[in-house]
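A single chain, nothing else alongside it, follows as structure tokens in the form predicted alone.
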Amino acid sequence: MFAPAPCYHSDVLIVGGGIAGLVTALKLLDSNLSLIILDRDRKDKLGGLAKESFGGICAVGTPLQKRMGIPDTPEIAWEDWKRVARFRREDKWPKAWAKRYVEHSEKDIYTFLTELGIRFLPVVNWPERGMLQTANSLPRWHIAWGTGHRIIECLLKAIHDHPNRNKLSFRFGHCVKNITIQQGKVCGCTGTMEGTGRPFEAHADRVVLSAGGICGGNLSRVRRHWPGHLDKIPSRLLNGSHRFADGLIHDAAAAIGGKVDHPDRQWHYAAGIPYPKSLIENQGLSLVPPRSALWLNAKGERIGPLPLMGYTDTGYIVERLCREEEPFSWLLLNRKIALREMAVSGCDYMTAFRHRKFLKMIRELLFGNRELTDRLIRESDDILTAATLMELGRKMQEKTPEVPLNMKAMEKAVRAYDRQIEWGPSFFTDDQLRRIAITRKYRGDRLRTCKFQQILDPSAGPLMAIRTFILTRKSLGGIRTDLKSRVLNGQDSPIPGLFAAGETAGFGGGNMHGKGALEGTFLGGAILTAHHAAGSICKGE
């Protein structure tokens, strides 16, 4: 005999154990309601993506910002935003969404992420400065210490040591397929185990849907809705989502009539690389790129007229490799540029910052980071050194012999950077080492950036080239939501008993970004949407 299928009874059902599911469980203890969290991954990878993060948080006027005399608020910070954005006229929720993220990220962004036992570093960081247009027009980027582990954990000893703790229960390994409805209202859900395909169902007054975006799983929906305004879609790519961010709670939400908004606005990295020795197909590892590297197309011309510079404009960046030829690209540097300006965008390779080393941090910062550049080097096999830049532009040749390296280009570009920096600053024309120069004049980017580092200086080799490919990340579009955080059909009315947070909600109203984002504000995101389900919940809406 088959035992029958699990059922699982509670007051709400939360679809996923990420942070935006773990913030909306947490805020649902005060209420003494009874809570389940479906989630599809391990127990030990609880937290999702988040959990993986370097931990970056926008926020807007909070007192590590007025300690530094950053002028911010959320006016200036809501003009950046609408810029970058680009909203439509009908964005009706997404305008109120990012409106209400500039206005309350200091209170329950960074406030409640404080009270938790969050600390930040005491340096506001400054990326997405924007190359075309202004991005951030001032630092806002707050960096946790101990990043994004270190607030998963926090998250769930508050959770643990809450008095309510045990209304909470964890059921992992579900997947969920179906959200069951009667007489108009959501009631649960149903779904399989994954591994086994065993069904289960669920029963509930509400149900939160907090399972991801469309960016990761086998990379499916990521083809098939490829942003418009990208030239095309790189026959290679790197999935740096989480493999479960495959729609599959989009299709279940739409199938009962809610609206799934603009899954083509996507926001990807341009500098990954294959994760090393990774067992999942395609899981790649996003660099922070060296804004003192140079960018080299395929055949290792520099990528132009406009040189294209790390760490300032992501979205411009992959637009601009995405009308190259090839799906790859490369970075010319250093070892000198790579022990100063080198990072990793997740918490596994940034050791200091992941064990809360706070000595370590230092040295890395004064010295450079030795131990991460050594490891990428050892490991990865898309990172190559050389002594000559003959011998590299070999090495680049052997590496992808079905595309001809274009060796007198690439030459020409690096002595006419190097010639630049011989001459000094007040002969700057080139358009990298001017960013570099403005970039420099904050003291939060000063330790962290070369002082016009040429390429062949033979005291900073051996010489590196790196090459990287288009990384997945993040949905900006999602499942529409009002400010109660109410799942809304076409006609934009709520369908009771169905909430949505996070990433599956295009972190709020269905595409609270538009068309670009400034950094930060997916974890600020759903950790903002997370307080206003669980708020309207508790309110009884």
Ligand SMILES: Cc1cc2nc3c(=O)[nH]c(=O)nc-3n(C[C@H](O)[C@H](O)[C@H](O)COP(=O)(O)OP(=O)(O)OC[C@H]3O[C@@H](n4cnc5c(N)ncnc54)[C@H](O)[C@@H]3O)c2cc1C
The other form holds:
Amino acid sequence: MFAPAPCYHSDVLIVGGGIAGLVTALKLLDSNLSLIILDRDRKDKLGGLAKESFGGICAVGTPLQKRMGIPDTPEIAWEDWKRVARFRREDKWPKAWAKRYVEHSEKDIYTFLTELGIRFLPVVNWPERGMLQTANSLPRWHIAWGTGHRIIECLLKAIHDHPNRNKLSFRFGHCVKNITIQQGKVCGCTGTMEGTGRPFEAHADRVVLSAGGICGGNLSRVRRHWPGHLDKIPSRLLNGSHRFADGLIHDAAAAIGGKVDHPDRQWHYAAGIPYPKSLIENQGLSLVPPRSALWLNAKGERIGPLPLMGYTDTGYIVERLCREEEPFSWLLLNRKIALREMAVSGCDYMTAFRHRKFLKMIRELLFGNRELTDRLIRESDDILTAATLMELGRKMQEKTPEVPLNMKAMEKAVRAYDRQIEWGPSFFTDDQLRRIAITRKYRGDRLRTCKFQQILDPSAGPLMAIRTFILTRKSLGGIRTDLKSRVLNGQDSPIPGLFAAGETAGFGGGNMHGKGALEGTFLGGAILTAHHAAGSICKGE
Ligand SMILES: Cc1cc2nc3c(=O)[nH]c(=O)nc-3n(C[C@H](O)[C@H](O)[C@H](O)COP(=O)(O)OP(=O)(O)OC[C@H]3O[C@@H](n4cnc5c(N)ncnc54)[C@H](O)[C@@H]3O)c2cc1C
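Taking the form predicted alone as the starting point, write out the structure of the form predicted in complex with this ligand.
And the full complex, kicking off with our chain again.
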């Protein structure tokens, strides 16, 4: 005899315990409703991707910006957002969510987090200034002290301390596969347990989908829906998303009439390396590419005509690299550049930030991050070092024997770049150097960007070459929702009882970012959409 399938009952079911699911739960605890979070992952992974994230938050018009004299307003941010998103006239809900974001990020995201106990670093960062056109015209990337890990810690503490805490229960290892519907109204979901495959069912009048995006899993969705504007799918892609970000929930929503928009809008990164010592197949680690490194193609030729510069324009760089023949490229730099500029997107390797070691962070800012550089060199097979360019070239060729290295072109590019630095800023024609000069004028970037560092400077060695791959990350498209976070069908009508938040909902409206992002809007978008989902449920929507 088989034991009967587990059967759960609550007022609200939340599918996915990432940041979107947890914020929804925290807000709903105020309402006295009973809640269950069903998550496919293990208990120690509660918090999803946010727990591994660096915790950069895009917010507009914050006290921190004001203190730094940054004259940002929702109007300026809205113009930036539209330029990058390239919305079409019919993108009604994405536009509405994006506008909501820029107008409410200060209160609903920044203040919400500070009230949870999050402190932000006193200097606002400035990624994504744009290559061909301006993206962020002002700095608005606020770094949560303690990274995304701390955000999740604070959220869990707030849930734990809530007077209605016992209204919420968690079911881990539960993979939701179907949403159940009766007489046109959602009434629960069904699925199977991870590992055993044992079925379960859960019943509730309202179901919130917050199960993340589609850019993870075995990457089959990434490949199937590869963005049309990117030339070709690189033969090797690294997974920088969740191992369960496989689109199962998108299919479940579509099966009951939910509209899923733009699976081909994907936000990937250009400087991925295989995650050292990872147990997850094909997992990638996303480096923040040093601005002073030269970006070379697989043959060692500098990519152009516009030289690529890290941290400037993710969309452009990925697009440009996908036009290359080979699936990898090289970052060429030296130890001095690495010490000052190398960083990792995520919290594992950024230990001073993750563990809130203020003095350590200041030391690393002033004297360079030796711990990070040495650890990466030690752990990664894709980071090569050498005393001379000849030796480095030999090692690069050994690493990738299938692609002949154009040593002459590499040496010529490096010497031309170094010569301009020798001549001095008055004679810069190299676009990368001109950008570095401007970048260093912003207080938040001066310390983190070398002052025109020659690559072959003998006192700055050894030389380094990093082999990088495209790394998948965020799904910009998702399940379409209105401003109440209600899931909409193809006729734009809400499906009664069904809500979506976070990456599952394309961070709002099925595609809040349109075609590109200003960065830091993912954690923020997850928080915002979760607030709206919970608010609507509390109001009895
Ligand atoms: C290393 C890294 C660094 C990042 N840095 C930043 C940053 O600095 N700023 C920023 O804005 N964004 C950043 N991001 C992106 C951001 O973290 C995510 O977009 C965001 O956390 C997504 O939250 P979510 O709750 O929507 O989904 P997720 O975090 O993906 O959570 C989804 C949850 O649903 C569960 N689940 C999936 N499928 C099912 C199913 N079928 N049944 C039940 N449960 C399921 C999963 O196990 C998971 O727990 C980063 C991401 C990574 C990986």
